[in-house]
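First, one chain by itself: the form predicted alone, in structure tokens.
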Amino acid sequence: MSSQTLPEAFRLRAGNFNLLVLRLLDPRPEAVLPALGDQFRRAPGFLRFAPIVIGLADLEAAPEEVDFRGLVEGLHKLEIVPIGTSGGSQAMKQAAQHAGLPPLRAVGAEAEPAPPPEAIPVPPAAAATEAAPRPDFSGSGRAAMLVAEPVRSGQRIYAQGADLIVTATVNAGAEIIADGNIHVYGALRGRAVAGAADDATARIFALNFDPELVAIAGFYAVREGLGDAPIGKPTQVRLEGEEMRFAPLG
């Protein structure tokens, strides 16, 4: 028997990935899947092969009323890859797990809320020192992620808890997502999703507005539904109720 050491075949490392969440508002696959399919027909390639998390927190149905297996099969047919669940009751999580959807938890999150730390007196000299604020280039009061390179087709960028500033082109087939506002100081030709954390006040700004799809807080408009939007010109997009409004910049 050889004592030669075999080369290392793999390594395991913890990772932190930004994933989109499909928040279920209706427990019936026959209601969810056709709506998703309709969105796909209007925006080809949107979410194709994207890994997503099934959000259960908004469901009021009993666990036995949710056809998780039917939902998983339907999502796979739409070329969406469900990888697990977030939120929901323990019984709901167990029902989903039987269909191959394990409960997921953010990296570093506690299983149970930790008790608040006991207050410790701070000497006056130390109390005068404050942490430096995070840089903000957006004017919204949020931190901002800055992307200075073109966003290529097939690339997806997510500014979690922040605005997103792109100083180059967002190419067709690319997707940019932000929990806050999106600023594109170039051509916006791909897909832009602002207010991804349900911020209906978020806006999208582009110096050359020619997108495949824009969305704010879950409300979408695809290229064919942009109406009188100033295509190819400086544009801002905002929500007014449930209607998307397009206005020239400047």
Given for the second form:
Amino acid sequence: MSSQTLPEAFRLRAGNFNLLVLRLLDPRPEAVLPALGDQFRRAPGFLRFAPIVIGLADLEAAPEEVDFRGLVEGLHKLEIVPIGTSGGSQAMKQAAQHAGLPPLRAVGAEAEPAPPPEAIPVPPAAAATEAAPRPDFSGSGRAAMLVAEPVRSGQRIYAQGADLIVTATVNAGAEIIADGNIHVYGALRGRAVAGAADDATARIFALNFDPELVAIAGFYAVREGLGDAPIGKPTQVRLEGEEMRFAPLG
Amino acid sequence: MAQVIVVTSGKGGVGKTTTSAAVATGLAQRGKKTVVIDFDVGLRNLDLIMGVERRVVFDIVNVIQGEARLNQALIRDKRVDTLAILPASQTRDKDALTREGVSTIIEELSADFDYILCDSPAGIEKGALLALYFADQAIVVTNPEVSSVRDSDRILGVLQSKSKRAEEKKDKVKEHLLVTRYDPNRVERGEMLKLEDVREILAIPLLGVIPENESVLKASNTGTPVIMDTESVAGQAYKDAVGRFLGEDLPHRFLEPAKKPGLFQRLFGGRAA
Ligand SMILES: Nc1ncnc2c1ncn2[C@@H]1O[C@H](COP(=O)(O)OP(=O)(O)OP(=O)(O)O)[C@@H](O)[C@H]1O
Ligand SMILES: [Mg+2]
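Next block, the form predicted in complex with the partner chain, ref. the form predicted alone:
The next block holds the full complex; its first chain is the one shown before.
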């Protein structure tokens, strides 16, 4: 930039983002929202107020059949923020745009005939890890947030762009979230969400593993789904493909 | 400056009012100038348990709304002369309590008293938030059961984020755990949480354990704080808790089931008091 007398007010840059896509299969909000609400209520809290893209490619309906306004309203009520659409016919995109949902262009994908997002088979071992550019979380250099007090029911702690280290217990009803790894040097009885910025290499470590829910990069397991995890023992959780692995520590 | 102590729990019916009455009386018996405020507007229980319900003229809402002076609303206890009660209103709605109003009252009481106890309503809504807002210390009343422990955990989080001390980033509110209605027999049978489990989850210093005891109901029916029933185990346990609050190092009692009744008692069905 050349030197100016006036201070800069902004800069425009292109940016790439990883966004969740809600691929519509049914045009009726009343069919989509209740099921979605259910899933989100059980899903980790980091999805709250998350921006989301409405995928139109798989929708087999006429544009006038789709109640976009109702959908947007309903999503807002679920604390989900739709920011635009991807895919779909020209007419469908226009209908969506009238409801304030502009068409977005997927990085690397053609603007026009948008291929269904899952046309490219993803090898299980590499799912979600090799996504578009994102902040570099690899290895050393990542900051860590340290919490030395018990995390109590109703409390929510988010280590943005960092690992999270808790040297006390995380009680039932509490939620800890980190863009990186999570370490709990106490009992983990609440919810732990690691790799919240979509980092599938993130891990969760707990000295006493007794969680309500664990999630890594959007994959989650509720207590019932923990199977033969070493409950009550020192445990490490990581993602192998789309599978969550629980291994005893040490 | 007086110390403001909130007696709180999240969950209802766990023994907050019983505890407020007992601890306030206990502190006053030890010569501390103590006032106990009922924040449970609409229910008004404390004055019954303190046995002063027939002496209530004005209440905290009257004071806040300028209809009475604080001194007119304060009821001096007839048994312990360093003890006073500020009753809640039975007729007003909860919104009559304002933070500014309570702030003024607490400031005024601070000049005359050593301890100001605030008997919180249940929940984590407005009334409970107001009761804990000015606290320097908190007595968290917990029953040995999962839902009560969970609510206490919740209220501890609220104390450290929504109290005046938290908002002003001062030293944190000092926390005390008081486990009440502890029934060693039911604990032994696995029907109630063990004391160790409660302590482990809440991870704050233990002020005392009050056993489940019939004398509590008797005391409240006669309007006598149970701490005055020096024969009862609950009264003794509260007395110990007050002692610990004042810095004494006392062993915890009444944690084990009472001795098995002897043959004679079993045959004739004797009942322990
Ligand atoms: N240690 C005890 N042993 C037996 N009964 C008890 C004990 N402590 C309290 N109770 C009984 O439990 C009931 C509730 O007690 P109390 O009114 O003190 O609870 P609270 O927490 O103030 O309730 P609320 O949330 O409605 O204000 C009363 O009937 C009381 O007699
Ligand atoms: Mg009460």
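Positions refer to the first chain, counted from 1. Since we're looking at a predicted model, the values are computed, not measured. If you superpose the two forms and keep the largest set of C-alpha atoms that fall within 1.5 Å, you have the rigid core.
Here G70 counts as shifted, since its C-alpha moves by at least 2 Å between these two forms after the core is aligned. L25 shows a C-alpha shift of 2 Å or greater between these two forms [criterion: core-superposed Cα displacement of 2 Å].
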